[in-house]
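Given as structure tokens, the chain that follows is alone and in the form predicted alone.
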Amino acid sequence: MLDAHIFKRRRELTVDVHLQMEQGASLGLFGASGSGKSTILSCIAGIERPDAGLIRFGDLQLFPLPLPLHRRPIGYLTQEPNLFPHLTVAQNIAFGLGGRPTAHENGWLADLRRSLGLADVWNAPAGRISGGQARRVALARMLARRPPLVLLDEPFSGLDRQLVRELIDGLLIWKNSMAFTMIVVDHQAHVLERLSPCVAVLERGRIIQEGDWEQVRAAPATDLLRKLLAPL
């Protein structure tokens, strides 16, 4: 179970919410631009430290006595791939793994070099792939650890359509036979939808409402969540 409290002062808004989610539970974070979204994922990746609140994961505590960032059981996947462009494809996938997989480690490196088409890019430098590419190889780093709570930040942001569903499909098989804890952001409802069936909308660093997508389209608590929803 996730437990989070996070009070953060920022200049132009303080985020203080509370989140709990059940093992295996996936959560969407809807709002506009600012609204402190991505905040409370940096916050419990400990990325950066709330001023003040408690977050655990089950027996963990993550705040305060803040836990280092290799002993977190989290993944976290943000806007940009952020890999290593002088290391193949291969090795910044393993990274996560101390570099040197096990042969159980190196069986399951494989599923994911072929569920996400990887082989052909596999031993190539990373700096010298293309951008969608570099998206599925950080799915794939993120993913090599098995973690069980998992936070993405946009990381569909930029990517074509096809690609988005793709990796949108393969997120979810993996999430069904992982039973991983997941918190997503992003800025289109149609994606997070499809992600999570429950939903917290923020506002100015608050939860102004949550729910199922159902409930939320039917009865928005703000105008402003009403134009967010808006068909485009």
Second form
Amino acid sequence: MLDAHIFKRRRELTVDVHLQMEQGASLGLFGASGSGKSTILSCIAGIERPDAGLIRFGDLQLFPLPLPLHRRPIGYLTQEPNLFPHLTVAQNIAFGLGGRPTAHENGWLADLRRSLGLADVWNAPAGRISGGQARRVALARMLARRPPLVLLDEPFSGLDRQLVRELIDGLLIWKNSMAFTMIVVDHQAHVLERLSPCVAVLERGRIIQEGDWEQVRAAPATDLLRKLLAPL
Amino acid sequence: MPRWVARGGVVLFGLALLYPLSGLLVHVGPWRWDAEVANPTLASIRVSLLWTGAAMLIVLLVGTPIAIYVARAAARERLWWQSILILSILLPPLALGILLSMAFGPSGWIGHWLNQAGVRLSNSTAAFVVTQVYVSIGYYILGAIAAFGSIPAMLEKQAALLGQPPWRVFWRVSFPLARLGLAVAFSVAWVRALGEFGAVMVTAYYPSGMPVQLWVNLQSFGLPAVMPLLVVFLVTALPLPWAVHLMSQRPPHA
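What would you give as the form predicted in complex with its partner chain, now that the form predicted alone is on the page?
Let us now look at the entire complex, which starts with that chain.
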């Protein structure tokens, strides 16, 4: 179970939220730009340190006494693929597996290569592939370690619809098979809705509404949320 | 202005810049390599290569962790450290030599204790190495800070989130991405230390390294005794920084 109470003061807003999720559940964080969605993921991942609060995942306490990044059982995917440019695609994806992958791990890597359509660029330098391919590689690299907690921070922004559809389909299949807990941040409701049946809506650093998408759409808590959910 | 005119101007400038090297071809009479010249000259080559090498090892081992720390420090703290490092570069070599001999001499705070412990930091191998470290470490660390600072911090954090402990993040991500910048910084420090004359002249006239021996040969025997050592000096000092600089200018393959 994930239990996260995060208090983080920033110059432009103060984030103060409490999230609780069962193991294997998924949650979408929805809100306008600058509402604090990414800060929450960043604090759980350990990239940023909360000013106060408590973050636990299962038996592990992530904060306070921040757990070092390499001991966190977390997969973290952001808008930037952050691939290691001096390594090949294959080396990037196997990066988190340590030294020489086992036969079992090699099978899993081959699965990822096939399902994400990476065979053509498998041995290419990561710095030479296209933006869309880089996102797929970043997704494969995150999944390769089979993290029990997955944090996605607008991972599909700027990609074409077809690619987004493929990546979401793949992600949902892996979520079902690996049963990881997942939090997704996005400002596009239709993307979040596909990835998670539950949503928490943020405004100015606070959760103003929680529930399933049907409830939120039926009775948005604020005018801003109503506008965010309205079709263009 | 037509492009060929500009190119011609740059070519002329390049020739003027390289012109001093033609001094190697000037007739100065037969080069001297008798025992009187050869023995101290060979000793100076050994001193320079061996003890500059030792100094460079210290520069690497001490400078690299400091550069990593400063490169990842907050902007204000980084500026503070950089201002101290640049001070060591800006000190005129002769002034640095005088300051070193005073600070590490019997009247200096540390020098007083070293003297009591029997460590002599004047005209000794230790003095030679310490001086070389002082004159070169600022160049290495500032270059290394730039090299590490050019790596997006998020890459290292991502590597850590992929389960890699800090030392593996360094070896698998930070070092490979910074290595060319580190090599440039190291080669600048190397050539700076190997060619140091002013500070070493004050702190370690003995054992003489190549620059001091060049001066001694020039004063004692004239140009014919200088030429062999000059060639060795150029061959040992220049190729490393030259090659590294050329490599660093090549477009990255990825």
